[in-house]
Structures are given as structure tokens and as C-alpha cells.
Amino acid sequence: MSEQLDLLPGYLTAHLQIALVALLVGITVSIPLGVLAARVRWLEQPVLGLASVIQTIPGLALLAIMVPLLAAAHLPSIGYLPAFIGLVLYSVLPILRNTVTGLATIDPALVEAARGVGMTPRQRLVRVEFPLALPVIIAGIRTSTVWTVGMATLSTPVGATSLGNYIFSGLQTRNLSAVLVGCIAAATLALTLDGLVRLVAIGWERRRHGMLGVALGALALLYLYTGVTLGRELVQARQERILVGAKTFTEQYILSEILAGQMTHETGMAAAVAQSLGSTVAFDALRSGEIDVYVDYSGTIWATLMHRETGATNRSDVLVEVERFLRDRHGIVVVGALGFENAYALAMRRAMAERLSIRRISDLVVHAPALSIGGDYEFFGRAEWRAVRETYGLGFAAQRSMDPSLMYQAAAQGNVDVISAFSTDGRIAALDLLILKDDRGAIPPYDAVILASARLQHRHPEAIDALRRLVGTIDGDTMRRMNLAVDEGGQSPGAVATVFLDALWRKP
């Protein structure tokens, strides 16, 4: 737990730097574009509509759009600016619905006899209509409050730094600490914020100037502490630093720590971790050089961005023709293979297998009708997976997607008879799992190899060679201990990748 809180003024103020900046900006958006729709009638079922749609989309996916979007403007596609600019659509809709309802609840009478004592257009807004509409327009931001601190620990993924973390990788690492510690953190912020809000509104309502003046003092505080932060932060971002990438599994986070030391060790550089990327987010972001380095594996660039046929290919061959594709297409720099595969694999509970006599896919075959099968948010729109359903015939009574953090689990508990394995996880010699041998060769190589950017390359090759000492340095069964260390053993993966670097560098 004290690490976990070690980590919490970190993620607490990136959290607030993203939250407090996206909610200014929707006010300062919302409260004109609700005054211009509530005095140009036409406007407000399309401005309100609008929003809406944007509100129904799901808060992970509209982060999500913004990456393809800002990459295609050739803006910066991960961090601080997509998440900013979903958050502050996100908070727009109660601000603004409630900005229109306000306005058009006030008593006609009132209007009529301010235009009778000759006040403009404006004074009427800003002296009678605006106060007497400000209750609810308080009640719309306090709603926005709420959600767009909470949406806010979904920047994970679009790589933003937040009380996200937290909760991605402790589900990832199945370390209810940190998870708890995640949710405990943005729980009490939002309420907090909200909370200072309803006092604002309280003390403009009854007139208490002291309660009115702590609760802006706080606010001003809060956006004082957030504005140095940022701004301290853009002043050193713009020092060189190496930004190393982790997708939203164990073994990464593991790996990302491994590279980040490796470099810092051997070039005294800065490195920094970038977690819980989405897949496609961390290869374009390093395509793009808004990420220096990461792990990937060349059957998935194989299958999911050389469109190949899955079939049985030699792993030498898929490594060559990978390296080519990378360096010709896309200028990265495959700097070598790390000496283990993380391959796919349908695994279920030994006893079950043992008793139906399954050892291999295709003895799966014919009880696959009466079984479900689990998978990781990918794996059933991959193409391993159409491979693997197209070369055994496989048909399944049921397939359910789920977190891969709870799949084995639900696997070794019979929630599911068969799931799809990554085939260094520690779990599945922990949760007695047979991995099911691939006798038909449908499931590509999964070297683990370490791709670089065209930018890192040109600028600091000495990093390159820093990364190349570590290539064919872990086994299948090191990353398997490793795995499991994080995992079963509650470690961090930052202590894991620190016992094998120094064990590394104590070689000759």
C-alpha cells in the first residue's frame, strides 16, 4: 500500500490537470453556446442534439476517436491533448441543457419589467436573467464535475497520465490496492469538487459572502496549483527525454520497466513509461515518434497490420519479413528479438481436458458445440482467431469477452471451459491450465521483439545500442517467473524488471 500512495501526488495532479483545464474550458464553452440557444430559438434542438449524440457515446471510445482524429491533423495523437479534448466534450451537454432551462424558466414578467426601466439587451441578461438562472446553471456544472473527474480515469489508454493508472494496471497486475486506492482517490476528488461548487451556489443564493468567498478561494487555489504544474510540465517536456510504451498487460508493464532501466543505465538519459496503451494507439504513436520504444510481437503485426495468412510460417522467416515491413513502410527500427514468444493459445482446466481426452485444438473440435469459450477485448476480431475457427472448425456454444485480468480466473473457476491464453502467462501453470497444442499450425509466431522510432534512431542511436544488449536475454520461462511474480506475488513491475536488470548486469 505505501507504494501505491508513494504514487498518488503523481497521478492525483495530472488528474486534476486534466479534469479541472477540460471542466474551465466546457464552462467557458457551454454557458455562451446556452445563452445564444436560448435567444435563438432555432438553435437549440440542434445545439442540445448535438451534444447529446456526443454524450451517448461511451467515455472510453470517445477518448478513443480523438487518437485516429488529432494523428490524421498530425497533432499529438496520445497524452495530455486527446483526453483533454474529449473531456471537454464530455462535460458539455448538462452545462449547456441547463444554461437553456434556466433562462427560459424565468418568470416573463420579470424580463418585461427590466425592458420597461429602459435596460438593454445585455443588461437584461447580465443584471436580471443570468442571476435568476445561475441556481440551475450551478446544478448543471456540478453534474459535469462529477463526470468528467470520473471519465477522466479513462485517459489511460490515450496515454494521459491519471487515478486511471491506478485502476488499469491494478486490475491488469490484479493488485487490489492499487485499485482500491484509484477509485478511493477519484471518489473523494469529484466529491470534493462538487462539493465546493454546491457551497459556491449556496452562498450566492443566500447571500453568505464569507462561505462564497472560501469556496472560490478553494477553486482558485485548486486552478493556481493546476496552471504551475502544467505549466512546469510543458517547460519539461520540452527537455530531451526517452517515453517507452506498455499495452494494458502484465508482462508489458514488466517490459516497458526493463527497457526504460536498460536505457537510463547504460545512457544516463531520462525514461519515462507510458502505460496501459491501447494496441493500435502505442504502434501508431510510435510510428508517429510521440513514442520512442516498446514491446511488440511479430505475430501480431504479422496478422493485424500485414493482413498475412495465419497458417504455419517459420519464425525466422516472420522476424525477416516483420524487420523489412517496419523499416520500408513505416521507418521503425526493429531492434531485435528479446528470446521468447507470447503466442496466442486456447488453454482450459486440466481436469476438464484430462477427462474429455483434449490435447490439442483439433480434439476440441467435437465438443466445442457444448462448451463457451472466453476472450480478451481483441482476440474475437483478430485474425488468430478466424484462422484458428477456419483451419479446426471450431463452433462454440458461447464466446464471451471479458478483461484479461479475468479470464484465467474465470477459466480455472468454470465461468468459461476455454479461453485465450497468452502463452508466457504465469497464471495458467498457477490456475493448473493446459495450454491446447495448435497441431494444425493456425496461430502465427509471437516473437517478442523490441521496435524503436525513425526519431530515436536518428537522434540517440547510443540508446539503440543500450537496447540491443538485452535482445535474446529472456527465455519463455523467465517471462513466465516474472509474470507470475507480479501476478501471484503481489510484486510491482517495476521491482520484477529491477531483480532481472541487476542480475544482467552483474554478468561479464
Contents of the next structure:
Amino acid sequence: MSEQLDLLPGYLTAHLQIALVALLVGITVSIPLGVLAARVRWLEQPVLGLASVIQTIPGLALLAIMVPLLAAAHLPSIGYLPAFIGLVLYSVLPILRNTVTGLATIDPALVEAARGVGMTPRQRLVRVEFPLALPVIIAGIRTSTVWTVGMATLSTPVGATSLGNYIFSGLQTRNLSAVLVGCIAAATLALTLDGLVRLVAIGWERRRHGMLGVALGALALLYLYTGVTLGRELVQARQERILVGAKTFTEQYILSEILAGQMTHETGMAAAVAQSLGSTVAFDALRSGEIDVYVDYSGTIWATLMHRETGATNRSDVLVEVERFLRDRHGIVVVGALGFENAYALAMRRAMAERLSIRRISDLVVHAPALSIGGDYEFFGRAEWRAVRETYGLGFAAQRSMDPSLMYQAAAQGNVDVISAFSTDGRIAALDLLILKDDRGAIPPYDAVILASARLQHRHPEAIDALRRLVGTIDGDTMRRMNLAVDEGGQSPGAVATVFLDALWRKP
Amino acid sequence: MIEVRRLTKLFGDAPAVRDVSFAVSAGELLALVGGSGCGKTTTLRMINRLIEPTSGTVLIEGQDVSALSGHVLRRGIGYVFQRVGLFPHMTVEQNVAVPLSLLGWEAGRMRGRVGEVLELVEIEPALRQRRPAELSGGQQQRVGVARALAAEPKLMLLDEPFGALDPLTRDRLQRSFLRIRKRLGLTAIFVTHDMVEALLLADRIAVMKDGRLVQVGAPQQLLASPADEVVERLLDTPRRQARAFDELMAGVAR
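Since we've got the form predicted alone here, give me the form predicted in complex with its partner chain too.
All chains and molecules follow, beginning with the one already shown.
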């Protein structure tokens, strides 16, 4: 728990940097837009309609879609920018709607009185209409504040640090206290900001200048802090720093820490980790140079990017072809294979497999129509699943997508019969699951390989050298043990990585 | 001082005011009287261009009001609404100061003038920092009158100013308004559907019906020779009430 709390200042600051700035921009965009929509009647419906449509997009999807959009526009598509833009879009609707409503519901007699005393349209807005609509507008700002602070936890999967790091990595590594710390911190922050805005509103309406001053002062301090830290980070970002990407599962968290630790150790350069990137997000980020290094799996590139037949293939052939493909087509450097495979594999409860005498996927075919299969979010959409189904003629009674961290438990408890396991997951052995042999070679090999950007190789060949020393140092058992230490042993990925590196560095 | 010439207003195809002409001389109070929908309020609003006339002209001291931009024109004309129209987010003083600040008065002079007009309408100093919602209906309308008077307008327009008040308050306000008017020598046009009010307050009465002006004249003139049935009927009510009241009083005296 104290290890979690150590992370809090960093995560909280990063969270504020995204949420507060997005909120400020959201307010400055949506209030004038609301005034305009209230003035120009024909604009009202299209503007409110558009904002509502944006609101109906699930938050995670809205942020995720920013990644390819920004990449297409040749802008930084990982990290702060996609999260920031997604949150700005999300923050607009409540403020916009309340501005329009607040202005539209003003007593017409007051508008006429304002005209009657000789105000120009602009004076009417500034002196009468806007002040009268302000309580409704502030209510909108409060709604938006709570939404935006909550939504900002979804910045993590697009590569921006936030309190969501607690939640996403905590869910993946089954670290409940991390998830709790993340949720409580985000909720407390949302309520605190909401409370401050509320105090501003009350202070204004009831002319309690003391209250108004304290609340505005507190908000100003928060913004000042956010601005200063953000500015400092922008300055630091100009200095050299290596960014290591990690996809959304335990093994990736551990490996990214190992990569970062190794490079810092050998080169003295700062290396940071961008956690919980979506699978293709990580690859796109490397290609566009927004991250410098990450670990991917040969079979994934083979099947998803090269669209190759997944039939029986030799491990080293795949590696060679993948290496050539990445270099020629994307300018990506394959530093080397770590030494283990993390393959997609079908697994089931050992007891059930023995009762039905299933050892190979071929044995499964006759029983499949009576069984259910569970897979991670991407499995059923991947080429490997299609290949397995077609090669063996498999047809299950039911299929369910679920979080990879819950999949093993689900299989062990009999909620599903077969799962798309990752072969290095320590829980396969721990929960007494059996991996079925891919006897007809439908699934390609999945060597874990370190991928680096051409830019890193060009600018810092010493970092590539440092990474090369990791090649062949992690075998399947080592990886399984490290995964299990995090998933079941309650250790943090960072701590497990440190233990591994210490042992590595002690070796002559 | 004011001349209204052949004023007409069509809302779509429906005429609300048809070819209305009258004149008001300086220091005179004219009442526009008629039933609902007769066009009296529309006529009033065309004078300060809250409503733009379809045709016809309004001259104030010989100047065509359409020559000025609407808000500049309205700053020089006091306007009192039936629904008062005080701004709820401002104090009494701030409300009264609005027309002055629009004219760009400096703060000290503005403060002095606000105090003056509030005294004139008998709003005690204790109420001046309050919000309109904390005042009674009568007090609110006094503040409304004070706001209209603040910029020392040449002309006051009043749209059923006392219509929403209880009889006692209305009476007190009417008398107070007469007093102020005499003291300041105001030129004013006020709209009412209440003939009694018109008879008591106005120097001359203009009776409207279906958007047309039926008769303009001093109260005595109207009583002596009503132009038509409409005027006759409007005068009938106060007459009957007066007669009933006399009989009642006679009964009490006996």
C-alpha cells in the first residue's frame, strides 16, 4: 500500500495536468459557443446535436480514436495530446447545454426591460443575460468537472499518465489496493474540484466575498501548480529521454521496467515507461517515434501486420522474416529475442481434459459443440483464432470476451471451459490448467522480441547495445515465475524487474 | 412636443395599429385607453422603437425617432413596465443607476442622482442595498419609476404601470406619481385599460379600438360628448360605480 502511495504525487499531478487544462479549454470553448447558439437560433440544434453525439461515444473509445486521427494529421498521437483533446470534447456538452438553456430561460420581461432602458445587444448579454444565466452555467461546469476528472483516468491507455495507471495496471496485475487507491483518489479529486466550483458559485450569488476569494484562490493555486509542473515537463521533454512502451498485461509491465532499468543502468540516460498502451497503439507509437522501445511478439506481427498464413511455421524462420519486414517496411529495428515465447494457446482445466481425454486441439473438436470458450478482448478478432477454427474445424457452443486477468480464474472456476491463454502466464500452472498441443500448427510462434525505433539506433546506439545484453536472458520459466510473482505474489512489476536486473548485473 | 403621424403596425398580415395620429404637448399627460388587443401597448412601444412601425412616423421635438439608433433613443426616454422589469441580480441602487451608467455618467454624480430619485419616489435608504425580490410589489414599482426618471428624460412612457398592484398601493402610487409629475413637469404617455385611472391622472385621453384611434380629448370632453358607443361603454363603468357609491353613502348618511 505504501508503495502505491509513493506513486500518488506523480499520478495526481499528471491527472491534474490533463483534467484541469482540458476543463479550462472546454469552458472557454463552450461558453462562447453556447452564447452563439442561443443568439443564432438555427445554430442551436446542430451545435447541441453534435455535442450530444460526441457524448454518446464511450469515453475510452473517444480517447482511443484520437490516436489514429492525430497520427493521420502527423501530430503526436500518444500521450498528452490525444487524452487532452478527447477530454476537451467530452467536457463541452454540459457547459454548452446549460449556457444555451440558461440564456433561453431568462424571463422575457427582463430582456425587454434591458432593451427598454437602452442597452445594446452586447450590453444586454454582459449586464443582464449572462449574469442571470450564470447559476445554470456553473451547474454545467460542475457536471463537466466531475465527468472530466473521472474520464481522465482513461488517459492511461492512450499513453498519458493519470490516476488511471493505478486502475489499469492494478486490474491487470490483480492488485486490488492499487485499483482502490486509484478510484478513491480520482473520486476525491472530482469531489474536491466540484466543491470548489460550488463555493465559487455560492460566494458569487450570496456576495460572500470571503468564500469567493478562498475558493477562487484555491482553484488559482491548483492551476498555477498544474501550469508550473506542465511547463517544467515541457522543458524536460526537450532533453533526451527514452520512452519505453508497454501493452496492457502484466508481462509487458515487467518487461518495460526491465528495458528501462537496463538502459538507464548502462547509459545513464533517463528512461520512462508509457503504460497500458493498446496492442496496435504501441506499434503505431513506435513507428511514429513517440515511444522508442517496446517488446512485441513475432507471431503477432506475423499474423496481424504481415497477414501471413499461420500454418505450421518454424520459430527462427518467422523471426527472420519479421525482422526483414519491420526493417524494410517500417524502419523498425529488431534488437533481438528475449529468449521465451508467449504464445496464444488453448487451455482448459486439467481434470476436465483428463476426463474427456483431451491433450491436443484435435481431441477438442468432437467435444467443442458442448463447451464454451473465453478469450481476451482481441482474440476472437485475430487471425490466429480464424486459423485455429479453420484448421481444426472447431465450433464452440458459446464464446465470451473477457479481461485477460479474469480469464484464468474463469476457466479454473468452470465459468468457461476453454480459454485463449498466454503460454507464459504463471497462473496456468498455479490454477492447474492444461495447455492443449497445437498438433496441426495453426498458431505461429511468438518469440518475445525487443523492437526499437530507427531514431533510437541512430541517436543512441549505446542504448541499443544495452538492450542487446538482454537478448536470450529470459526463458519461459523465468518469465512465468516473474508473472506469477506479480499476479499472485502481490509484488509490483517494478520490484520484480529490479530483482531480475540485479541478478543480471551481478553476473560476470 | 411629440407627434405621432399615421402610425401603422402589421404583424404578418394582421394590422395591430392602423393609421394612428395624435400629438402630446410639453408637460402634458396622455392616457392611451382601450380593451385588450386594441393596439395601445403596440402604439406606445413604437414611440421608443421597442417595436418598429410598419409605416408612419414619430417626431419628438420635431426630430424623427428613426434617425437615431434604437438604444440611443431609448436612453433618452423613461420607460416603466407593468411587469416592473427590475434586474434581480442587482441591488435597488444598481438598478436605478443602469440608465445613468449607459449614458456614461461618472460614479460620484451617479450616486447623487440615484439618491435623489429614490428619495423622490419615497424609497427609504434602508432598502437601497436590497435586491428587488426583497421588496413589496409597490416598492418594486416605485424603484421602476425611479429608474425611468433617473436620466431626467424629456419623455416618460408607462405601460400599465399600476395594473398589477392592489387597490390601496395603486392609489398611493398614483397620487405619488401625480405629485412627481407636477414637480418635474413631465411629459408622459401612459397605457391603461382602466378608465377610472385615465380620468384621474390624464390631461387628455386617447381611446383605441381594434387598432384605431376612436377619440382624443380631455376627460370632460369625453364625458360630455363621447364619440361613439365604444367610448360611451368605457365611460359607463366608472359612472355606474360612482352612482352606486353615492347611493351607498347616502344610505349611510341617513
